[in-house]
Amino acid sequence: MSESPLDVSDPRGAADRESTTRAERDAVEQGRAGGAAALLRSGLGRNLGLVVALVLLCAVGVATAGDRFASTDNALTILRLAATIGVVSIGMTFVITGGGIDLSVGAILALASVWSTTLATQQMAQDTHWVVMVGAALAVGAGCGLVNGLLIAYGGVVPFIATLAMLASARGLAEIISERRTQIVDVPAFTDVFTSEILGIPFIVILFVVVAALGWVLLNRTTFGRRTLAVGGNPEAARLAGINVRRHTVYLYVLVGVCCGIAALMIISRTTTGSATHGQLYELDAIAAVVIGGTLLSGGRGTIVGTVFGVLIFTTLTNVFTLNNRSISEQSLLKGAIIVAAVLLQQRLASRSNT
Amino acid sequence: MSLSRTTTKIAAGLAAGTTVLALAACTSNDSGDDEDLGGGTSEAEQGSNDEEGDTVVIGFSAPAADHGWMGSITESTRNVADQYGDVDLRVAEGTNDVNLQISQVETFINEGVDAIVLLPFDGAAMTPVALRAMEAGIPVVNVDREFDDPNAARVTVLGDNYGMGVSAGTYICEQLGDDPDAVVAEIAGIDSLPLTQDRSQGFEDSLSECGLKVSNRVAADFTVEGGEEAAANLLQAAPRIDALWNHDDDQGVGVLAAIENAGRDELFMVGGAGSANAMRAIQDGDSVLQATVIYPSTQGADGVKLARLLVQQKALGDLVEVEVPRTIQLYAPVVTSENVDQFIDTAFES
């Protein structure tokens, strides 16, 4: 653990400097730069509309808010906003790649909030350890989760009325639990964790980094990933091709909820709360990124990359506009035309790509 | 130093109380015929405070308006900012998403606003946030919703819960007299939540004053549909209703429907938070609606006017303190048609 993957390359590279000549080396140099490029095309190369779009937004923002927008501070505030629907947006990502859609992930990481802060659990973690409500949040989203992927995987439900029926009755037993009131967390020690900085870096926002890294490695660099966009692509060819459709459609909702938990406790330590109101509409916030990012709503492609770009466009957005004073309703329009002009964007590039 | 300030402290506690009655003197001195709509204005004399000084940022994030109670507040905060030369008003987008609001604060404490005026969706929520504004040396004026740490604002200006149960209960008492057969029914808005239990428990209280009580008792939820099918069973439930109290006025609007619809006009209804839809039927009289009691939709515009003195160190007017107080709660009205032309311009549209 002591050494870090510098130090293991390093003494290889220094060998082969010695014996490797300049026309080696230029090549492999070359190879470099066609990997950059093959980079640019795969990665940066698809998403760089939503790299203009970002830019421009931000262009806009200097323009508009000079120093206001383009301040640490400010940068820290959109990040901050963008970690918790962010950690939903890249679980819903997984969803939709799979061919489905979770229309309860806000009621669930309601639920999570209110479980992880009952009065019980919050005793229990007074006794114990903070952890206890990190598992429960966790438990929480991921029993949802598990309850949304057994109805559609083998109760045959659509994922579009088994979440919607998910979203009601999640948030209504957040309410029965929480009997409509606000649970006010006295855990001192959950909250220092949670709101602390590491480098000048909230927690939540590395988190988030941490969900979007290992988001992205599992649907790009493993089997997982791999059968996802299987399933999604052509479930019934996944079916002949070996996987077991069913259980990886369950693991992909109980990936999402576990995502709920995560946010969960974002807010948690946010507000200091956990309430049956929180996360309101968090499944339409965490569609659009997703769809804007570029995963394919009908499922069989799916990018992280993009997801976490759509979240950043939607939250540095609304910083814009905050920082500007405008109007609820101008944002509201905007952000819908953003999702049809990226949408068209999308099936024109597709429909190139193609031919 | 610190003993000083203290001594202020108290002394603006008890400055609360009597702010009440001011603060109802302005509103019952409000002539109001130059806003058209809920600017919330008083004409009430402000001595020297309205004179121009130093320009002041401020901050204002209220919830969504998704009621029109909700859609005012931001209407008549944003009115009384355009009459001041020295405000600069930065609204937020309306918002029920705790996680946006905080944001929207930490917006305002990044851009170094003179003050911030804060309706929380949820006070709990809102609490560590607005803590940290005021840790940043920006005064926070809490609006409605209160904050659960005195420390997390400078001044809470609150409207009465229980003080609108009062009012109606009182004003039933007065109209039906000393019959102790009459039929009292309620409407209330979203049970459960502390606004509605205060209301309900100040209605009943004043209702055993005179030796009545709560006969039929039903819950809607702010909405016009809500407030139409609670109304509905409630008709089929009573017979005989002789006075009835809506918690809400939007919900009021759904209530006026069932009850026209059941064809019934043997009873006399009160409203609740003052909508300039139910003062214009209190106005025509030709509806049960009789009366209604106000929880004021100018509460943020009141906030921003604190807000103003606060940042330039001015002294709330009419009062002795030099500081502005730290808690003004507001005063819940009862309107009828003999003084509804007082109060008809400051209402809010549903």
The other form holds:
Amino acid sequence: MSESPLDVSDPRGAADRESTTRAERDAVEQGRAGGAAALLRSGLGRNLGLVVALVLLCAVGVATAGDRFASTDNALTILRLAATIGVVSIGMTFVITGGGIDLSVGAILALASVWSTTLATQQMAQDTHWVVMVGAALAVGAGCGLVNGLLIAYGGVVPFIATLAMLASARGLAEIISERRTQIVDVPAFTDVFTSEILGIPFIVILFVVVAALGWVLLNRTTFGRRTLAVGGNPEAARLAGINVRRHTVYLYVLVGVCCGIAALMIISRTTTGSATHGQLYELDAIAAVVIGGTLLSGGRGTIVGTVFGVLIFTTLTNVFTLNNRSISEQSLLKGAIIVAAVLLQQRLASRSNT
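How about the form predicted on its own, since we already have the form predicted in complex with its partner chain?
Partners and other molecules omitted; one chain follows.
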């Protein structure tokens, strides 16, 4: 009589089947764990994590500040604050994705705000058109970015040092031009446009959305974006592939400079002033938002959507602290801890991807 494979009377066969079942169960669990890790490493997984973090932060805000946090006015306040630093962060995303960094964004913003609100510029704007102020801010931002780019790409200066020098120089020049005074804006047509609302949404928030959308298209749907990823991932390989790495690097710093010019216009409209003190520590907030969003500090990977979420998380965090009368020192301490945690998480995920 032949032996049946389902014969449970055989102890050795039962043990083999149990071992096989255990192995299959372990394989399924490992597959699930691997799938979860792959999801965390994917763009969708990172964005879902940021959404969860933002929702939890909002829940903390509602629990601790109640209606003061949940009101429509407070939501618009958060969006207005996020718009200015958000535009700077979009530009910073391109620079970091391309393997660089820019510590001078806050100082460039201050210089652009001062230059576009001098008496001469405002007089010219009143005599001709308020767009003159816009042109001045964008030109100053692009010029500073061009200097940074040339020093780094053709001068061989390390990005950290070049932009640190620009930070000091631009802030100092802004103080010289303004004589350390706050310059009041007296061009009603300019403030009318930038403080207007469309369907109840502030103009500067719409401007931030437009800049973010253009940034997403530029990074994900154009040759410029693909070259940025290539330059940030492996500059030598990008050069061998025919990309002019130096010229592209200059373009990236000009781009972040233009973003600083746009942000300067936003902060001028919010405060109706131009000042050398505008943009203090914006470089820290912008880099933090970009890193939290999932862009690699080492370059080669960037995400505009993640940067937008990173900006919203940091702005909401600041708002919650302010509503609960917490000190700026406590805010800075927590932001620093979040940045360190984000970088450590990036390194851990990157090491797993390489294994």
